[in-house]
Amino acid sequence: MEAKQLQPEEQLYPQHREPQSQSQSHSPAYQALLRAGPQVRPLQQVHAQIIVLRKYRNLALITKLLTLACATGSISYTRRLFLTVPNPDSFLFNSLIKGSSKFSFSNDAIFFYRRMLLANISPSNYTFTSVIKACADLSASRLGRGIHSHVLVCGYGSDSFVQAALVTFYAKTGDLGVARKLFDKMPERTVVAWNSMISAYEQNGFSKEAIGLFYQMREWGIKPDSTTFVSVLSACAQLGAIGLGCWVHDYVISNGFDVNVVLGTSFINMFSRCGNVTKAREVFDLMSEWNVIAWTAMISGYGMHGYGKEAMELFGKMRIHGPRPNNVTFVAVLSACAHAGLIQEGRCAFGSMRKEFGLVPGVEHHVCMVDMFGRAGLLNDAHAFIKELNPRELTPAIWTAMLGACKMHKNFDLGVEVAEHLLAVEPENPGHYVLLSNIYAVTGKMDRVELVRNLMIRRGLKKQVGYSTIEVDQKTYLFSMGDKSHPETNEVYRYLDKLMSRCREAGYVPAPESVMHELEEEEREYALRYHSEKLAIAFGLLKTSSSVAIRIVKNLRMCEDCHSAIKYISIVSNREIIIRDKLRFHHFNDGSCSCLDYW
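Structure requested: the chain above on its own, in the form predicted in complex with the DNA.
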């Protein structure tokens, strides 16, 4: 073995002397471990020396070796090492469980936890925090709840660290209510407890609740930290709440917070998703450290605004100065190409994934490629691309992208064929019914539309409800079609009617009824006039001064008629209107849209 070739004494007693305090508190073997750091080969060498020097009964030494082994990412080495320890103590178990849950070896964390119980060693609050995190990461609901009762039996029910971990666990297993109950009953709520609960809401899509809790936290006089802001900014990004997002930015700057790479990336994401990609770039340029996530966030920001050239320029810089792009980076790059019609660049980037970066393209990348060809009207290229794929790679997502292209470029024969295939393999997805009925409607086959609609009803499926949000004075208002719950509903509808008649005077021609058919009964009453984005725009024009842009976030894609109407609204109201739909941004100004009708 290695150890025979090495000269252990030399390794363990280096030429230079360590500082006194260090050499007093750490044995030479321990120092050797520290020098080796989290790298498998050096660790194995020190391990061999520990065996040669017969120090393998020193549990402190073995514990450090184990945690370092875990940190290398080699869980198999860690496991083998663990099995050689004759009598592990509680310290060793705690370190091991902590390490494996921290480095996402959740199953192993639970395995070690079980071994700990089998060895008759009582778990402590340290043990529980780690093992609960492992359960959270695995969404191991039953196991986690079992461990929760174990926590209570062992008397750690009111430990604030264990409680924070439990809040996160319940949030990740979908029990938001239980998480909130735990949070409410905490004897002392640390900033971490607040962060856990705010993130719990945000991660489950309850952005408004997350922001509400943030305001409550302020009322309680708890100072937020950068982790708080990461979650709050994520919520802002989801809602398009740029007012609050800017407030956070000012707060962070004026309170001298360090904008680390995580917080910086949150700002980039928030500003991009709230429609201000210039500001996102400013944050990017001011950061002092950039990881692959930060680069990807910025590229993706350009992409969703249709700034393909800027996205590719930044990607070019990343290739020279930045870290290795990963699969997510390529999703951002390829979708930027798709939204900007950069076919050649897209092909080239896709080809480089394997050749230059050793990355295997996945479903998401294939979808981007089909989407890119499809949008550009290159249906043959899209189809050819699909035919090149492995049969097992032909997921519904690929066909959905193809179907979208067929609808966009009015290739009905192929579209119907693809849609029927999709209906067969994913009968539970309402989106497919909607697209198929759209295709029938545009060809005037209204009897088929009715057929699809009835099929959908029989199968108990409901179309996703469209809604739009707008932020006024740092408050977010939500509008959906036909919803009249808003106190100023009548005013909004009246104003919208006036607005639309001015648009018609300016030359706007509404789409024919057949194109605008709706699948659900109640929606048929409200014709195209009342799609949610129009309501939100009307509200925004009523409530804001003429100097600010109207910013809307919509959960679905905009329909063609709204897209055309909003161009006219931007003329007659003389306002910049910025809409983020499900896929990308549309900046309307003076009668034209930044997407150049390419969407």
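For comparison with the form predicted in complex with the DNA, provide the form predicted alone.
Chain alone follows, minus partners and molecules.
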């Protein structure tokens, strides 16, 4: 099949030009180009020789010169040189379009494509594959759709390489429906096409669909490659699907795949985000090379699990032996310090950004600092830090971090002030209303609670729906609060009721302030009992053996009641329970949590 697909590419040579291997490759000028390689000055010297020798009408030489010039990254030189060519042929145009697209000069790829059409030279599948990739990289939706029409007119609608490029294009421009229709209509799906569709689902947040398509790929007998696994591991990380992630790891090792820095970093992220930071570190230590992304991924993994000291130790090694830290690295470090209460270490790291590395702190770093001070109860320090920022740096995210700290440490006067400021600058965010309502409720100002709730109703705002996922036997199950859609709902609810009764006997008391305050006391307890993470835990306890840890992924921050209840569940069930919420990991074991109630 591959040989058949390459035939149109071979036909790009005009009839009057012999393939270079037969007539050009041994000429002195061509050999000089090969010696020059993708280096601007040597190429310009050879270019001068070509002019002196009056070889500038030799399209084979000029095409090679242009291709190497593009590979140097000097696209301006490439364009100037191209404009001196009197009669460029299809091979020259296609070489330029492919080179420009390959080296991320997407606008220039489109420029050469348009010049090709103006020269009345018909595009081939080779042309369309490259120019569609350029449109995808630019997210040029309207232009890409126009080129798709041209593909159909020219008769390349069933070409597998063009189809794969179109799948990627529609996926990158957000039209997954069209992408999937094209994919399903493909008569022959190469691994590239499967990868394009799997990646499209994963990058647009449809991780379950990405994994489902991966299973279908295996059923069809298509062998995955490293690119497939990078997308699948990212989907596993999003869903907390550690079973499939471990299968991929075993497959990669047993089949002799090269665990390069990209694939290795994908494993680090997957294991970290699925709750097994020890395994993530094993992967990190066995890698043959590390770039800044790999170091940052491992530091971030430690941080999200509350292992601040380990994160800082690794950061120290990176400063000595590793690549130069970047802004993302410092976000990971500062977040690790915030979650572990390492105030002095966080101050030093923040100060070193400018002094040692010349990096300018951004919004993310400021949020981490406010969060770090706030979690430690240093509200005055957090407030003072905010006051030192200029008005352009005072984003809603910074005030949100401050508001969370006020709620955590019950500084309600300051909390109300911060919340009202947030509502003024970001009135469409329902989370701010919920936090303000909770603060008013805890202080007993129920009239204010009603005002906030009514304001939300008038503005058509609703609290984000929470859900939790759990993986059992490599299948992911989703639960939402009060969810009764699962086929084993009755069994799950009965088990959860018994579980919570045992927790009550062990000392658990519901925290009714964690739910909407207009509910009656009995209704509050009902709402708390059937929060999504409790349902997922009950299902996990029912369906797994006593030696298996329960792993849950929740899309929102865990409420105080669930955090308290799960401590007791870990006692009465004698299980380790690992939950990844919106902010961090919680490892519950024998009645305590790894966050030390510091989240």
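Residue numbers count along the first chain shown, from 1. Take the two forms, find the largest set of C-alpha atoms that superpose within 1.5 Å, and that set is the rigid core. Fair warning: this is a prediction, and the values are worked out from it, not measured in the lab.
When two forms of a protein are overlaid on their rigid core, residues whose CA moves 2 Å or more are considered shifted, and residue 156 is one of them between the two forms. The Cα shift for residue 290 between the two forms, taken after rigid core superposition, is smaller than 2 angstroms. With the core superposed, residue 137 shows a C-alpha displacement of at least 2 Å between the two forms. Core-based superposition between the two forms puts the Cα shift at residue 46 at 8.5 Å. Superposing the two forms on their core, we find that the Cα atom of residue 146 is displaced by 2.8 Å between the two forms.
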